[in-house]
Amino acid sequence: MKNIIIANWKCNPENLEKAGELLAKIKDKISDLSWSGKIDVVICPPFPYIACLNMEGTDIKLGAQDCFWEDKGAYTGEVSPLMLEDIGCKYVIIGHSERRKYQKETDQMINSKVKASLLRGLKTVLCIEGSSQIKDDLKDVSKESMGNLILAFEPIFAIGTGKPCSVDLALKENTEIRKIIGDSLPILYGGSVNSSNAKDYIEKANYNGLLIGGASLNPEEFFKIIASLEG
């Protein structure tokens, strides 16, 4: 199973020019690594930038930070899985802790988004704080449709705090998640990931990749994280 490294830019940077510059620096930094074919690298920028970023000459894939559960309709401000598919998105993040907190997203809403994203063939990254959320977030999701499902464990205390989860706790939660979903689906770790701890989450805590926030906005640090996993 290939490692998956997802850069969640969140509400950054503040304009398209800076977004293009950031992507160009990341592309330049990782161009000399032999990661292609070994690691899937995904950039999830804010919605307005997705269709505007130049992905030519790179194997980096595009993702979105959220989507709605309908393909079209009278849903002001929403973006559908169909629209994401149309502009070249391959991945979508669903249920991030910040959306659960600030947008008051419920497990029922997240469940609807997961179903819609999987139906459209998007690689759907379901963020959970713990294994207890899996039952509700994946309610009535058939095993046949789960081929593109990815889980991401993101402990709330580690999101944007600079206080990463211990490897032992991350391993324990990974084990609990595996008891529910089995061994076939990828599980990512997210929460204050940096180049010093990235490899430990993969090799010691048995994760299949990383969901990276703040460090993904620093091309040098993002490069170091990928480089640490290259071997």
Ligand code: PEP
Second form
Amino acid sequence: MKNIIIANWKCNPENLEKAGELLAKIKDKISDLSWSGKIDVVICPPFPYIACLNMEGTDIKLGAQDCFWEDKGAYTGEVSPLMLEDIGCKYVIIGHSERRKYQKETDQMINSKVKASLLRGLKTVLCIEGSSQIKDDLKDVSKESMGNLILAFEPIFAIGTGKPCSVDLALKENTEIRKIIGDSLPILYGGSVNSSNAKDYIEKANYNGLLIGGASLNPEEFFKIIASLEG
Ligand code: PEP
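So that was the form predicted on its own. Now I'd like the form predicted in complex with phosphoenolpyruvate (PEP), please.
All chains and molecules follow, beginning with the one already shown.
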């Protein structure tokens, strides 16, 4: 299975010019690597920037940080999987703990979003704090429709805190998640990943990639994380 590195820019940076500069620096840095084909790199900017970023000359893919469960209609403020697909998004993050907390997203809402984005063929990154959420978040999602599903284990205590999860606990959770979803889907780790701990989550805790918040806003550090998985 290929490793997947996903940058979650969250509500950053504060304007389009800075977003363009950040992307240009990341493109420039990772073009030095001979990783092409070995790792999938995905950037998830805020919605307004997605269609405006210049993705020419790079294998980096675009993703969104959320989407709605309907394709169109009277749903003020929402962005649909159909719209994301139309502007070239390949990935979407669903159920991030910050959305569960601040937007009060429930497992039922997340379940509807997962189904809608899978139906559109988007690679759907379902964030969970632990294996107990899988049952509700994937309720009535058939095995056949799960081909584009990616799980991301993101322990709340590690998100944006600089206090990463221990490799032992990450491995334990990975094993629990695997017992439920089987061997075929990728599982990512997210939570205070940096260039010193990234490799351990992949090599010692058996993850298939990383979901990276804070460190993805620093092109040098983001590059170092990717480079650390090369060796
Ligand atoms: C995240 O936002 O998904 C995340 C893992 O953030 P951070 O890397 O900053 O902990």
